[in-house]
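Shown next as structure tokens: one chain only, the form predicted alone.
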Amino acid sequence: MLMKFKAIVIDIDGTITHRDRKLSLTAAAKLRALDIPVVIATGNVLCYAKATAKLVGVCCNIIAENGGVIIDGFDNDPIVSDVIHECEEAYEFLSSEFNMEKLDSVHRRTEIVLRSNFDVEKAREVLGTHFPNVEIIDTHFAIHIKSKKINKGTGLFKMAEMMGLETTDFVAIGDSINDLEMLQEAGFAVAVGNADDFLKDIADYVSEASYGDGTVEAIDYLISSGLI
């Protein structure tokens, strides 16, 4: 018996978005008029993210800073995870050695995001066993400096919980290295066409068109398969 799928969690940036980043607004209608539950999962700062859900239309239920924050409804209080010092501290660390940017850094709650204009290889290197705990991740937007105890897998697991749900319950799509912890978790894995190399490597269905557009053709083929 073919397995229905009951929500779907998606990347923004890559994913929803034109090249651009600019919404896709075809994208945003074909989640809109979905009849299953859509989270939006991000990197991006909750306040981002709440606007974006908004927009699409599918407001409230959100995975933001990489599984640091996650709300299930608009005006509730979020689930901040308590990471945000080890962080800091690799910050200070590393910025001996590089000349950082901070980006947004008043409303980030669990992680540190740069701009991408430093060696992010050489980062990692110095970085090495001072904090086992910390990774340097780069999702081709920004430079995230995030706890390993946290994902949007980690992320998903909890707002699956929430929502009364199994992960495996979850059809997931991205796009980049912080969505793959988020497919490997999720029940059926979406890799949108610009994804990279590894996300299609362990995705169940990876979309010839991408951006916003991969998004479009992943769902109808969603629907059209009889999934969700």
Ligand SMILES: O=C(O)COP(=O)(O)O
The other form holds:
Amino acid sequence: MLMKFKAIVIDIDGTITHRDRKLSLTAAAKLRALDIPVVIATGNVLCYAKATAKLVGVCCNIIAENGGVIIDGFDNDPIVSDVIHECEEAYEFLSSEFNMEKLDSVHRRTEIVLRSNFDVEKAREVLGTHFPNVEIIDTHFAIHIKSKKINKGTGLFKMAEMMGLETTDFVAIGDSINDLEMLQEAGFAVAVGNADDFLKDIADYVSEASYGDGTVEAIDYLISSGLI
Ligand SMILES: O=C(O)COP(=O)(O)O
Ligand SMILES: [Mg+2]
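What would the structure be for the form predicted in complex with this ligand, given that what you showed me was the form predicted alone?
To see the whole picture, the full complex is given below, headed by that same chain.
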């Protein structure tokens, strides 16, 4: 008998949006119509993710800041990982050499996010092994200086526990490097057509279509195959 997955965990940028970050209305409608829980998992800050979840209509189990911030209800207090200090230190260390522009730092509580206008490879080299718990990742939407201790996979683990589910009960859908651990942790992994190759390589299903259309295609596939 086919395994019925019990929930979906899905990325925002590049997965339920168009290339330019505008929401895909067809993807939103598809997610809203599902009769299983849909968890939003994003590198964006919590308030951005909450508004997205509310407007899409899948409110409100949310993994924000790449797993650093988690809520299981719109009005509930977030669980916030204590990992910002080492990211701040790494940022200070790098900012003497690189001209870096912080994004939405007022709302961000667990990582530093930077506009994609500097040489990331070079920054990784300079960072070297000075901060063994810190990594720099590029989602194609922004650069994140984040703790290696958290990611969307660790976020999914916590969220599953809060929902009384296993991580393997989830279908995970994403497009880039910050979705990797979440796709590995989930029971079924979907990469949309615009996803990075390494994500497609580990996915159970890769949609032909890209961006929000890829999510619509993947959900149609999951329903028609009896997987959800
Ligand atoms: O925050 C980013 O860089 C990308 O956001 P996402 O995780 O929703 O794709
Ligand atoms: Mg994304």
